[in-house]
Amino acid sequence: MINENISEVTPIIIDSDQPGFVQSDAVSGVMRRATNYLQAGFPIHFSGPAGTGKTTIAMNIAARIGRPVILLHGDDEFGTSDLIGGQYGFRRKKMVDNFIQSVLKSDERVSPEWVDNRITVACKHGFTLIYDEFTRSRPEANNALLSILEEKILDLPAGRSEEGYLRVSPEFRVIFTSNPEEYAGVHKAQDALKDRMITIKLDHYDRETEIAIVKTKSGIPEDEAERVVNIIRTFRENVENGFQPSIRAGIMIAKVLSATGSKPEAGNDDFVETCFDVLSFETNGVKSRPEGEVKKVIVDIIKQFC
């Protein structure tokens, strides 16, 4: 039963009802294979750059499957006992016995207390895991997800007081987001884990979809979505062998217009300045063009759209 007393970890219930979701062709397709994946039996796995809504995806997903949801976040300092549960505390029990009242009789026992984690609970009720950037924690912690994924067992310590396993339930679902291996952070992945899950890689959206995100997310005009939208796309033609800006960037500078009713324009000051707060954190990128140049990189753009 979902009401449950568990353990403290706490399932969250997402509403399928998000209306700042975009779902454009290139989303849907998406969704739809993804669907499938979990339908079938698979775990599925979102790979690729920060900004490319591997998240939202998986959150929306989730909603949609209906369950509950236990959200993960990988972790380098993570080990098994912080995925699957441990000894916290002690629980102490006393009886004492007075039946007869010039005799009494007292017997007291300590012993560990066993928490189950996110896993185990997962598991164990049939919710929807969501683990988030699972690769920033590392390979050896998560090694109990392989009898997981494929025997559908969870092998658990002796200190369980139970069983010495626990038989996945059939409505147990995974879903696992992860960055390239090249960022900062991120382990690589053990190839018997990745075996066992589809991997759908994604990328930067078409122009179209990027328009309706930071429209929706805005609240700005089409006709200004679309001019941040080329500012943004452009610029990160111009990166070379560096962090491409993300979609993120266009809904951070819309966002400050739709704040301040400002305009995005090439005369706009406050509008200029924003563009080079946000998309200049990367200069070393920009065509190896020295970082007092990247300043008139973003006019040019500015001035070619606005």
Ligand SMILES: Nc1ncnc2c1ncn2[C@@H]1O[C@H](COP(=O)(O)OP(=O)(O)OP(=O)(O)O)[C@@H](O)[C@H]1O
Second form
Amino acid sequence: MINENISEVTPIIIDSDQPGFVQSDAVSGVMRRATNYLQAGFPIHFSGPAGTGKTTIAMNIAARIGRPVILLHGDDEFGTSDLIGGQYGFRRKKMVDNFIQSVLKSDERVSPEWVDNRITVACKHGFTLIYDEFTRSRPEANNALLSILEEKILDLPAGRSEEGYLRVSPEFRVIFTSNPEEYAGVHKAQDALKDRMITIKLDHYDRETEIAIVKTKSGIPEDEAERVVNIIRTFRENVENGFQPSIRAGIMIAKVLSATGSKPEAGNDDFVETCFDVLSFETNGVKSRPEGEVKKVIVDIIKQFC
Ligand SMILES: Nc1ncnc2c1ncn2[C@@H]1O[C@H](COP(=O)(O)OP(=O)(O)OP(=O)(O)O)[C@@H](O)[C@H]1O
Ligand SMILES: [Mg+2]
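Please supply the corresponding structure for the form predicted together with this ligand (the preceding block corresponds to the form predicted alone).
Every chain and every other molecule in the complex is listed next, the one we just looked at coming first.
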């Protein structure tokens, strides 16, 4: 019989004062809605393309909740035991009874050892679970979440305890993030799971927020951050089918400028080449431009703003 369950999972404590986190009106609005839904007891789900701030906002909300945080990244290889726990090894129990000197009684038992995994630990202790990119896990691996979110009960496979279930702590909160389904390596979230959470759709930030983020993350002056963001946003509008560069592209270009003490000017070859490298990895998605002409599109955009 196993009385006590062990776990190797340790939560992280996120400082609620995150320097470099930009809280523009748009970001504050999203945070407020999300906090309200969590307060009302609902899990939330940030859904949107790459680089739209899903993970960053999730971490900041978790920091505000103030409880320890368990981070989980969706993975196609996950099975129930990776999320809930399983039998990882054995425990040996030996009892030696030498009560009467001439009689030695010994009883040795080997029993499977159950180890709690992340979701179980979060449910048990009322931690905040951030399940990043949860649609990368196969839907059946996420099945245990259905009863956790609805009945507040975690069904445990036989072996962990006699009860076979665990009552979820009232302080337990979940924040999911995912990219929309057209991305490779992603499973369609099962409807029953999606039905239990409130989805907030995120898209690329507004211009002012992007400028503030680029400026804060790189330390370049505001007018230069503005130029970089104008270039990224205009290029994004030109992308028809391919990958739309996110705020990350802006942060990259600005950090290179800052690190090399360079300026965003049309006559600065280093800057122009950085823009080529950062932006033109997906060349065939640019509107009415055959492959190879994308550099001309970038040069035209740079000339428009610098
Ligand atoms: N409000 C913000 N303040 C400061 N930086 C931010 C903010 N939102 C996003 N960022 C920065 O923008 C980049 C992209 O954000 P994040 O990683 O959260 O996006 P994501 O939507 O999770 O992307 P992915 O789908 O690729 O995981 C990161 O470098 C992050 O630090
Ligand atoms: Mg992310």
